[in-house]
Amino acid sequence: MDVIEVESFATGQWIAPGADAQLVASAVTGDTVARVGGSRLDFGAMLDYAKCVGGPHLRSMTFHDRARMLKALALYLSDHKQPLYDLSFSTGATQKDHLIDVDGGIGATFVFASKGRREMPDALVHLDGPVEQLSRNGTFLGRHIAVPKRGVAIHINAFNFPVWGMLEKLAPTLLAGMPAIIKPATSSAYVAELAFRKMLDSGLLPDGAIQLVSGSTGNLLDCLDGQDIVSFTGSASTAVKLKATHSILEGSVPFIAEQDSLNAAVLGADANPGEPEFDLFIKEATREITVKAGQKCTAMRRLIVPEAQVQAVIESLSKRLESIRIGDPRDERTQMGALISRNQLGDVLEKADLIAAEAERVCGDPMELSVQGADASKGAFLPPMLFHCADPDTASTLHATEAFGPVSTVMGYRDAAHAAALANRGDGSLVASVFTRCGDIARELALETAAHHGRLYFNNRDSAAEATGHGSPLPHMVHGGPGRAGGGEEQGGVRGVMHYMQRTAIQGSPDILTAVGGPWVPGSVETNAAEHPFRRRFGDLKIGETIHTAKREITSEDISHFAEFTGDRFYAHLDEEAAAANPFFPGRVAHGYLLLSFAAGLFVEPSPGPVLANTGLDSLRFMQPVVPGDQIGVRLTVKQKTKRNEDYGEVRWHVTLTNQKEEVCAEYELLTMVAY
């Protein structure tokens, strides 16, 4: 194949490598497939490009704009995959590892996009919980909220997952409604260069949105302050270098980190050979030892089982290892294909030579490798290779020496203690895992092992079927991992995109916080509906309308007839000696639902019309008991709209239920869905 020139893109235009720019090798042949790097860049024009240019476009759509942006990329580029499952194979990388890379990533981006719309508003501003009463009349209130940073967020990748590594940052910051300088790992970065180029492509991102920096990033983060936000995934050692950049300390610039860890996977007590769990446990640790070559920063380093299966395991283990077919990842029969390089395979070796100082190596000798279709002296291929420590308790090089390849080792636990406290020799991870069935176990480990680790992941007979894996970090869920894993925090939902936001105290009035916020807030001036607001389509509805509902007396025959209908024969309904002895009653009351079901008798407009559905209710408070002869009121309130799609949007109402004193005795959200 030709050598790709792997180009940049800055301030909108794409610029070439220069004259010394990397060659980057085939990790299957050897041979040059990219040229990377060399072009002279100007990094300021390219933050000020993305600060006036691709920011303002972003901050200028709702959190739901930008959601259906990340979906409508996710959707083209799940039509326009293939060329990178092509180009993928020249990093040794094999059709099952693409899927983990390339489809991992659009799915992140799709996930992210359906929370965009699921979680977020569709407005400018994010609320950050509930509102907080600050004074005693509730005249003046606080409430946080969150805007997008008015920076740059710059985005580090590591070489191992061209497309998932940029995809899964990317998603959550432009949800966030901040444009991003993408620079990739050298060694894969024709990759994801042509990902880039595809997003582009898709004409779906307003400019400025993103750049790409193929090769060094000379001084850009030189050239950061308070409002930016650096998000690294790579080794400990680098880590330190960056957040180490004047700049990044004298700005407080948000540093987050993805880095070194030795993972570790728990067998549990109760998991015996020919058990369900055992079979799992080997079943994944194959997987993970051998899937991307063991070039994952959650793959299992560290495999942990009681003294008594040591041998079982190993056994089992080294079985399934060395029926693993090595070879060109391009031949559907490869089950594991090569390291990113030859400079990979030597660090392996080299770790691999530290951890053979505390513990034997029983499967793998890299000096027996056999290769399958294609030439083991040129590419980086290296067999799996398992290790055996005796005494994890006074080893220490092997606690804290991770090599980033197809490399594991086992050691043995006497109990659940010992088990967590290897465990958390890793000095932070990004992922534990527990193969057992029995919950005493599982917590116990939970316990003593959470504040270490990133993620737990549980497995047994009753997840299998379902479970996504040890070395899979969802977006649904937090990626990262405290002390040696870097401390950070990405994907989470939206825990990722809060990340890429100033989280900011709002204190005001009620109506200062319906105006910042949006939706409307208890105390906020009503504007008196002209009409019943279930007769207004979801356009003509605005935010504050109120309706005032006639008053219902509630009669003991009303509560006697509710509990017989209902089968709710609660004392408290019925006897008014047993409810007058309870000390929230001062006798008999009526039902909570009860006065939900005269509530809406006293709201809903009965004749058909715009309003469709009842989805649901929020929040509910019973805050004074109704005794008969009360008569009770509502107050409905428009608080929030949310537009689902073309045909009919979400309404959230306001619903307060008072008695003849104007006491509060109930309070709820009402959702419904409205036509257009």
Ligand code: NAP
The other form holds:
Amino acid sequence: MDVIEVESFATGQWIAPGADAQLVASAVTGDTVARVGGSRLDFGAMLDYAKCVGGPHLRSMTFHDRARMLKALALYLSDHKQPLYDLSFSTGATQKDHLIDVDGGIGATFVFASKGRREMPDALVHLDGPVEQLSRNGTFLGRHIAVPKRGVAIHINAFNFPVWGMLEKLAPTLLAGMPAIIKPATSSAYVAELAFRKMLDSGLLPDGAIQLVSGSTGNLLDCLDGQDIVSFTGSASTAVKLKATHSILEGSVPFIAEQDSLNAAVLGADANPGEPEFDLFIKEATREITVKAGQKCTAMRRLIVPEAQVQAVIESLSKRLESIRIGDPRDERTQMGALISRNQLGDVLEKADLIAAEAERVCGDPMELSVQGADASKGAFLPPMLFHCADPDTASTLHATEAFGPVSTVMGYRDAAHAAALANRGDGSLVASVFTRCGDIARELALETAAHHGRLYFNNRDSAAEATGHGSPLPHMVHGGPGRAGGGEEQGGVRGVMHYMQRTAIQGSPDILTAVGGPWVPGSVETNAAEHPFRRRFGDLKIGETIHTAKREITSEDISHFAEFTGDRFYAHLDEEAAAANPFFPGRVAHGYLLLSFAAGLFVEPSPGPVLANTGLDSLRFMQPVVPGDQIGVRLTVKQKTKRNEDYGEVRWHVTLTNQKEEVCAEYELLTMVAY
Ligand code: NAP
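Next up, can you give the form predicted in complex with the named molecule of this protein, since the form predicted alone came first?
Now the complete complex, all chains and molecules, led by this one.
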């Protein structure tokens, strides 16, 4: 295989590595596979290009435009993933590992695309939370909006997942509307560069949206200001160094850090050998130790098991680990490939020696390594290594030493409080898992450990078939952790997008809030439509367009009829005396659902027209009881419009039911699909 010249992509140009580029060796053969870095990049120009070209392009698109772009990008990458698989073998990864990296990254992009369309508006401004009532009469209100930051997102990624690591940061960044400069780790930069090329080849991203730094970041971080953001994944020591950059401190540049982590897995006291939870624990621990040869930030590093089960766990787990076939990752029989480099191998052995000072090795001697289909002396191969710590309370190094490879330590616990205390010794972790079917154990461990962990993963026989795995960060759920794990929080759906936006409090009159935010705010000007709004097509409806219906009297016969017709004979609707004894009601009251039905009867335009379907209602509140003799009327206002496709869009209506005294009896948002 020819040596790959890993290029950078700056200000719209590909730039070859320089004469003093770093050589990267294959994890499997030790041969040189790539040259990375050493080129002269003008980082100031790259930042300007992102700010002046990429940013404006992205910000001219709505959240839905960008979500559609991400979906198209994910589809394009899905169609072009084979070359990424082929190349990734040289990093030591097996086909199963590629699924996590390549398919996992594409999957995360799909999820952000979908969340962008479902949970963010087809607009330039994202609304964060409801309108706040800041004044007695409602003429001065507040609400929070979020807009894309005007700078550049600098993504610094770890070596272990060159594709997933890039896409899980890029998808929320682009969805937010920020351009990115991506710096992959040197040792797997050739895979990241290929994935980057595929994204450019797709032609889907606007100019300036993404740039790539292969090799050193030079003075890039020195040029940042408060509109920029750094999102870093890697070791705690690098994070500390980078966070301390003067411009980052001085400019209050947000720095998201995803660092290393001494994740724990707890075997519940109810999960004895023979129980499905015991087997699940052994199965998942085997997977966590061997997938990606243990080079996973979320891998189970500490296995915390009831003291009575220590021997059983060691025996079962050792048996599984000893049967793992190690070797050439291209061979589909291989279950564990190589580490990224011989350097990494050396680092893991050093860390394993530190752990060995406090724990006994019970499985996996590197001196007795058996490698199939590759030369163990040239590649970066290690066996899965299991240690047992007999005294985890006095141990300290093993709770603080991340051997970033196939290494884990078993330790016994006395009771749930002790298990939690040991899990928390990681000083802040990305994830802890608990294998139990007992709700009390789960609850106690959750209460005791949640503050120290970014994610808690519970698995048992009921969830096993569909559980996503201890080690899999999901784009829907937050990924990050306190303390040692970096204090960062990525993914988590729209939460992850918010990092790349500025949240701003907006205060003003209802009309100002409507003008700035988009959706109609109660109290804003209403425009009275010349014709019934249900007769108007999606494109013609205007925000704030309103109808007020005639009033309808509610009779006791209506209430009795509704009770008999539906079977809802709750006493408050039928028994005057019992209803009057209820602190909420003056006497017999109308059913809430009767009021909703009458409201529809008042505002619906019956003949066929552009309104296609009622798809639900949100935020329903009954505020004032309606008694026989009351007269209710409805105000129906176009609150928000969201285009769904070329044929129709969703119209969200603000609906208010009032009585004859103009008191609000009920309020809700009605959702309809309206033809274009
Ligand atoms: P690393 O050595 O800390 O490097 C991380 C990134 O920082 C690489 O891109 C590296 O580039 C870059 N970097 C290093 N020094 C830099 C500097 N002075 N200026 C700018 N960039 C610099 O970590 P790694 O070995 O790649 O990854 C392994 C570690 O990452 C493990 O500790 C693992 O736990 C952690 N990790 C955490 C997560 C998570 O989500 N929490 C995920 C994956 C990995 P070069 O490669 O060019 O040096």
